[in-house]
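A single chain comes next, written as structure tokens; it is the form predicted on its own.
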Amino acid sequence: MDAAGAAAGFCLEDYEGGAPRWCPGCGDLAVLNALQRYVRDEQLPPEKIAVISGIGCSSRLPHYVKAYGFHGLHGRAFPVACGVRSRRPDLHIFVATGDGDCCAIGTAHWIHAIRYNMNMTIMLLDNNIYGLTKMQSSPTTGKGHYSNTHPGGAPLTPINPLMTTLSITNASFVAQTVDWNPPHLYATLAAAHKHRGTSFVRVLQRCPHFMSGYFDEMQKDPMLVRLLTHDKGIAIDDAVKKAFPNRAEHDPSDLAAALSFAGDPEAHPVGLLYSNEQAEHYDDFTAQGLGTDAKAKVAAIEKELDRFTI
């Protein structure tokens, strides 16, 4: 961007990477749009943004953001993101993962990333199916739902990513939103990014190709979605609240209540379930030695090697 453009600030085009190749109507497009608009509104320099992902439809997101990106191995987005955070605390880190990438092959990394509580925003794009590999059951696929791996219907009750994350030691921010309400999606990502620590945002995300109609009931019957409201929760306009007639006042510092809302079979919670500003931050520890120059590092290595001199 030239000097005149820099003076005017960053525009949306400054954050647009390659042309998205998701299916028309895919909920991933809504997440990408919300993320690009948010970093534009916050005027975050593209060179200060890192988008990390694993494998899956959702994990293509780094290709579509003009910033640093890392498209990693299946289930390995979290250790890569933690590594980046430990050496580049100046970057704004966003992690894009899916229900298979996070909740299946990446489960161990998911648990420890939440426990480490390093400063990053995790976006779990949960469409309840393996989309990239063409419709196999994922850990969040509803019991009885047809898939190529379970033509008679998925035999097990699905994992609940919200309850799982809330139960992990040192969890500090757990929220849920939906791709079909852009204002709430945007507001949730904004609150997540402004939180210091690991912000876990589950996005109920439509897959029009392999899960067509899966979320139709939630969209048609607003009572199946419960908006969590509180002064310390997700800030949204009154006009947006009107889309959610089923509401509940919820203090996000109340973990027991958060678990109750997360596990309620009658309504899917939307909003901030839990926030703990007092949680420990592992990146406070990993930041030690960041300012050490090359000469001092060599001296430290030689000192350790001298211990083994015979």
Contents of the next structure:
Amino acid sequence: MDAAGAAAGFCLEDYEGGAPRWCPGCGDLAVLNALQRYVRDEQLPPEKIAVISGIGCSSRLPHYVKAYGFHGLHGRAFPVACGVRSRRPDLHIFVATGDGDCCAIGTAHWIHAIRYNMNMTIMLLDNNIYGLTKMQSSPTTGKGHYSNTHPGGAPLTPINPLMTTLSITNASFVAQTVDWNPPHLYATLAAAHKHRGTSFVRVLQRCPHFMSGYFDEMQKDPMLVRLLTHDKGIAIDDAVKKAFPNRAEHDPSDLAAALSFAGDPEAHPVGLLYSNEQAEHYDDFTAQGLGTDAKAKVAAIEKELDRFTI
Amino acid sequence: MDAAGAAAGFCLEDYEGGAPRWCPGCGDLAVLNALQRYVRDEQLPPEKIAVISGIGCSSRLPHYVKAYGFHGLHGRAFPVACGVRSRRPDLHIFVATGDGDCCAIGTAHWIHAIRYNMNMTIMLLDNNIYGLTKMQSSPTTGKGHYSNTHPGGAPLTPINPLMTTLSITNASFVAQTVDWNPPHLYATLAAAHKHRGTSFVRVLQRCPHFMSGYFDEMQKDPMLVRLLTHDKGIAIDDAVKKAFPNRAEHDPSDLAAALSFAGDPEAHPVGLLYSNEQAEHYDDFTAQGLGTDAKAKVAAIEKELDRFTI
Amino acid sequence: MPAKEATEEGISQRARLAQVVNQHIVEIVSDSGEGAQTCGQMFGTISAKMGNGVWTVEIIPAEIEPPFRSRAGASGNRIRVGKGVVTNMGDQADLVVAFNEQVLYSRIDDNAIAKGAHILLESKWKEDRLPEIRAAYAEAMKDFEERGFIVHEVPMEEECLKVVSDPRRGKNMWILGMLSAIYERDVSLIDAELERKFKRKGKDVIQKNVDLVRAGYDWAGENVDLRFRIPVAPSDVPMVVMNGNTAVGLGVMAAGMELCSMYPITPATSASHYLAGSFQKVGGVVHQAEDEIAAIGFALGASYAGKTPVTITSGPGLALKTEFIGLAVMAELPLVIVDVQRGGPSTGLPTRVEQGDLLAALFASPGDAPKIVMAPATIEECFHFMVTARKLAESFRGPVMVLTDANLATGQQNFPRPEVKEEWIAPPVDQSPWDGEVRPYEWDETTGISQRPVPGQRGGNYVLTGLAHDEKSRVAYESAINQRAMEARSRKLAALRKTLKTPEVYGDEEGDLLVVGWGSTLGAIEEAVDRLRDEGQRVSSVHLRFLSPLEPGLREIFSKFKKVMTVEINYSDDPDGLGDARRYAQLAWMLRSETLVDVDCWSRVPGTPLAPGMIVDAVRSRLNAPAEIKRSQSAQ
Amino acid sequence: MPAKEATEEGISQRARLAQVVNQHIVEIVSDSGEGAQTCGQMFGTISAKMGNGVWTVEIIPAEIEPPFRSRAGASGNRIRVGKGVVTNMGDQADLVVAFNEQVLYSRIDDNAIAKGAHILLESKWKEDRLPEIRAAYAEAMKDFEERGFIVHEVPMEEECLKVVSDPRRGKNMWILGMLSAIYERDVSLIDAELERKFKRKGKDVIQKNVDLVRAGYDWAGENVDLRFRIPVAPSDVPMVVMNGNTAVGLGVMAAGMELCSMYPITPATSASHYLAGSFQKVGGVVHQAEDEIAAIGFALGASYAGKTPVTITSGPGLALKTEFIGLAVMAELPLVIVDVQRGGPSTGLPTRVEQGDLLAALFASPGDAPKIVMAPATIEECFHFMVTARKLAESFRGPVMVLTDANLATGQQNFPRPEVKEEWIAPPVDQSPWDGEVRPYEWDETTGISQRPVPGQRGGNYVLTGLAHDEKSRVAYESAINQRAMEARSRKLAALRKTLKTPEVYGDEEGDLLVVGWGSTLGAIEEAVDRLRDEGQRVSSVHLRFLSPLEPGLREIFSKFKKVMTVEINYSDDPDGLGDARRYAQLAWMLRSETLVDVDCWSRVPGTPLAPGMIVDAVRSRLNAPAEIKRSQSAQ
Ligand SMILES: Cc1ncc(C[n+]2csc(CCOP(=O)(O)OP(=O)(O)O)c2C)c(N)n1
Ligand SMILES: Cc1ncc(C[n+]2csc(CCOP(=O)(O)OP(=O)(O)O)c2C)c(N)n1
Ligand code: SF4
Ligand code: SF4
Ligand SMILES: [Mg+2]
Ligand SMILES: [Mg+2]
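To complete the pair, please output the form predicted in complex with another copy of the chain; the form predicted on its own was given just before.
Up next: the whole complex, starting with the chain shown before.
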């Protein structure tokens, strides 16, 4: 694929920003790579890409993509992305967020961004911890797990971002993948980008620095992960199939089944849980009147002024 | 019941604060009345009651209850209530919030309060509109409905607060009732208060001032409402039964069924959707060490200081 | 039509009695929902049409539907009508129409009614079926007399019933008619207004209202002896009349902005309501966000993408936007923020006026976050400042705060119709290739200004960040880079200040006392100055529109006066007894630092606009105060 | 043991060479994760134990795991060791241990190393298998020489390999041993420290570390000719050593607070980490909220319920708490807010020091929101101010802001062990019946103070609200009530101010120049004043702990100096060329307004603490500056 991409115009380097400054082995790197390869394969013009993030290790991602980027405030990537989208239907918007960024401080915006269903791809890099601030519990940290804010162990069972996302009216694309399976990661991002609306992709992401070995069990015991397959789902090849022997056929238009896979305590679902092309797009509302020229505007304002003229 | 209550000590008047200043016919009044009757019937000492709210018409409720009250900031009733609870297991906490207060600006706290599952009763007075600020759309306003911010009609299908609440790990009590059926309202508040943990009660609440006739159809066409019945559910008498001819038996420990009732586009569920006594209580964590006396504290601090003494 | 003839005759007869006044203040108060507000607004509009200056103030109850016949429930309008331009709400009312005696008490409590004022009071309560109401009415009548009001009992309901069956829905129009007779208003103008207002509701509704107006007019023609004539001077340029929130909304459109991203909050929301209804016609959209943080975040997203937006809010909402405002300064994102100030702190007095957010506007964001802060002083300026604000936000690349307040927001005034210019409209987003040589923060050495690439511009890509960064927007931790970047952002204010003019002094350029004001108090302050000068006092005033940077030359101006004091609608300790512990009003505090002049202040937080008379009294008492003991001091 | 004997002999020989110095600055820098920080901290601790004053500063890389051998990656510690009390990080380092030459460059870039400093450099790179590394090393060696450093090549890894198999996990202890020889530290103290530190990890780990320390000590004994002797003066009172965040955490406990409600943010979080580990032992709990708004809301809930809590944050978090802080002022809820200031604006420099939040602390909340703001100047004060803050929050019934900064937060210093008193501990929540006669906001006429009922107190029930309210906490819209309530809240600051003492001048009470500072700069400023006075300059300083209300008597103090200037770690325009457009440093700006003295300022935002030498230079240049043209001016 690399060769093909290069021949067509933009090559991988055209999407490479500053040298990534993540720890060795950090799962964020896999996501960055998949994203760069995908946009190269799709030959998206770099100037038409906006990568938007909050604050966190994961939110450093825009700095490493050679494109327009917005590395904003902790928890606030979604409103910014929605605002960019509101008057710019021409841009490709990718959002990088962390489990603290999205599921703690960003909760309100997460819920509402899903509801708005504006065209963008959300990548939740969920390492189950606060990385950048050095190992505090996040809402997805496992119960009893040691952290700097909970040296006695996190007191609560983690929230389930998939279930909560699925529960939001207008959710239109909900998928899960893992950083340690690049082909599935790539295929998931591809499907997400091609979907019109807000695609929510949760990536289980390893943080070797603070959560060393945390996902080992999942990587070792294939029964802990369940690959969801369907011809309306994420495209998978044999290698992916082989990596996930525990598989289930799941029609992504079935919300009830999606909720039950998402909530299954036995196995983490990987694949497309839900997709709905019919969901409403708030960008249809916000893009109204785009391109009205100055003359037309002045004329309309004059009419408005007439209403107040005495 | 009134007579019995009065004989026992506290009478209704002992719970009556300032004269309610809601519009005539406002559904908030029914909730206030049910609450006052319930605490009177239970003979809860007024000084042991804390009624906490955000900002909105509905959030004026604490002013009308003669008890301790906290009429705080828009969207922020939940953290305040959790904070009160954190070190005061002895208080009875009731939270009054509106659909804007809870489901818009308060979204993050709503999600996390449900997760904390601290002992309190939440009353979401959902009139599907911003009342106090004069008729702007809320996240629960019906699609296409006229409002001052959406004179062309609200652009999106409303969110479903029941489904979203149900989707949160650790949700422990989720019910819905309507302001126009006082016995069911009362019974629901009673069950909610008796449940240990966070009880989330959504009250469909009429706002005659800005949403005149909005719930008429539901009131008229009995098929639009479905009463959930179960002996682990909300206690109902014959009058309630009669008012809701469309009924379904629903075991509140069945989350999947709860989700499907909550999401059913045909009929609004009324009754107890979900209850789980096993959910973890974050107040068990926050109340640690309560009552440690000054001597013990000083001794422990001295030990801490030893660690830094050179 | 005999009725009409009778009317005209009655009028012409009584017209001879008309007392000529330069201005009059009329209030109409009712229970909430009885329509006093509409009545008052229309009275203001037709007065403006006839060529009077007007200023209207809403009288808003605290609750949506307060109990009827209650002091807390007073709802209505105050209309000040004058010979020339009217710049403020004035002092006490000269004439009040009250739907019941209790709502009148609310105005009496607020000290809003002049001794000797004419009170036109609904008389039906006299014969109410409830004895307590009859008693309350009778008692009030006695009390009103003792207070020196001239009460005219008016059988409003009775008269309306002759025209319509439900008098609660028509009394206001009947009163409008009555007032038109008393003030010699041209009723045909009312017809036109009604035509326009009820166009959608159909002919019958229009006719019913016309009839009510006529009935009130006729009744007054025959039964009321009062006549006031306020000389008119029809304008030779087209005039508009509107409130400040509408002016802001229109200004947003005239600036060519295309997005208003907001969350509802009183008293700002009505600006968004206006925009929500009209913005689409000019290709714009209102986004109601899930909260204020999301509102400004969304706005900044649009700004980053090339469309400078506006976000409109009030105190509590501003507090929530604090963090994002810091980002807008740091990352240099153009944005217009309108803060319609209300009573604070915290939830405070949501519907009432205050000028309490000045220091928060300047300093709320942690770290050094220099930004432009402006305050329109009139409703007309509410419009024009939006056009300026968008331009400044873009040329100086950052947030511009525009501070209005509840007084401007809900007050109505007439002013010359703006001539909208095509060059006011923001140009389309530049999508031409970017000159790769130009760095995204290539700060000009002296002005700190740099050019901004916009997504879509090939070769312009950069990663915006709120972290400390260099000219390439690369995260940087080096001391020198941080110092340089902070300096660049600060320089922009100095650069703007260079372009600002020294403000003009109203009155003589030297004297005993200079009043300094900002924002909505302009009219009241200048009227107070006029009155004081008429008394022979050597008083002048100066009014600031730019608060950050401050307009230049203030020290010079101040040096020509024995005493300088600000007049503001915010809290300050009165001087007595507190010595150095005294806390100053917000502008006063800034000006002391800026000029090192011992600027005094008089400020109040009544929740109402300041009346010129209050200012006159305050200035007079400071003029008479013994020389200050505390003197300004320079280092030795 | 022959090894030990050899060591002692070596030492006694070389001890004769020891150079006696009053203070020395040592830096240890490595790639992140190599343990230079632990090494430095232990070196500081044992120095303190021996009776030296110490001040340690963390050298923190920007990333969690930056690339190795990179300038951005320098991680480590600076330890200033002195004869008496050491109050600040000092100027340039005298001796540096570097794990590679690249991290050293990071310190050179920061201008942190003195010309003539001794550099003890890991020599293994000389023979690295990668030619580019060998080249870089060789080049650096040449360069270091040119820069005037005295480089000692040390085969650290090689020597460690003699003791352990993985030298990356032991080099730091070996270096600690080496430094102990050079500075004549008592190695048995290290043993004790290791014992304590690795208690949980077991004997083997302890022994391995002991061996490494001994090996380094011995090696230096035989191979390094440097010996520095810093006279010790063991304290006769028990001493503690800790950083400011730990001191805050301990102070929270000593104040008897039971709840820390927080959201993680650098550089504040480590205070919560400390508390999370220790709070349960004193019956307290740390709540990690979903965001900063929830954190302060939760805290205020607990406060309302009778338990005054603390919330700890930094700039961006403070911005989010703005609205709730306004409520705490309005509803008079006791709360301690610690803001550990970092570089701003916006996300800024998260790990670095700044004093940029002063004006935000005072003015961020819209409306008039008077609150108490204090700033500890030492790590010891970080502890004690928490006790004071809780008391003030309760007696003055409102939020108390405590401003520390990244310098205090992560710096370590030794100070007398506090004697914790039972009366510091907050009493249990009062649950006795409430005297129904006392209103919940019965504001004292002169102090504005009122008594607060707490849920559970029979008869005390009231409904707290952020709306304007009367003494009964009833929502009120009347002008007079609003004015009165605002006055009451304002009076509390005046009342507190009356109890404050005039700050003491450091140095003579009159002179040519007075430096005014606040917060963490105390030590550096006073050291600079000492040096300037030693030069014969007539310079003094004064340091403020209370910023709101300001301590009294400043005008008096300032009047005795020809020039007054603040020294702050925040942004201000330098005076040159800007004229009146110059923007002042935050305290300077406040003091100008407060005193009307033409207070000048010198401030910088290097992201590092200010070194005394920088201050000396700045003051010197201001002393030499031509007389200011702009003079303070009084109104005529
Ligand atoms: C308003 C605000 N609060 C807190 C912080 C500090 N902070 C930065 S990143 C972060 C959490 C990071 O966790 P996560 O979102 O899971 O990202 P990760 O580093 O794990 O990728 C926090 C609390 C901040 N920068 N701004
Ligand atoms: C921070 C902040 N933003 C906005 C407001 C204005 N505000 C007050 S109540 C309200 C919405 C009320 O709607 P809801 O919560 O549904 O309550 P209701 O009045 O319908 O009962 C808003 C937007 C505010 N007080 N504070
Ligand atoms: S701390 Fe964890 S998440 Fe952050 S860069 Fe390192 S490995 Fe990745
Ligand atoms: S506006 Fe609606 S919700 Fe508010 S008090 Fe009136 S009826 Fe009730
Ligand atoms: Mg994370
Ligand atoms: Mg509502």
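Here, rigid core means the biggest group of C-alpha atoms that superpose within 1.5 Å across both forms. Owing to the predicted nature of the structure, the values given are computational and were not obtained by experimental measurement. Numbering follows the first chain given and starts at 1.
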**Request:** Compare the position of the CA of R21 between these two forms after a rigid core fit and state whether the shift reaches 2 Å.
**Result:** no
**Request:** Spell out whether the Cα of A287 moves at least 2 Å between these two forms when the two forms are superposed on their rigid core.
**Result:** no
**Item:** Per-residue CA shift, K303 (Å; core superposed between these two forms)
**Value:** 5.2
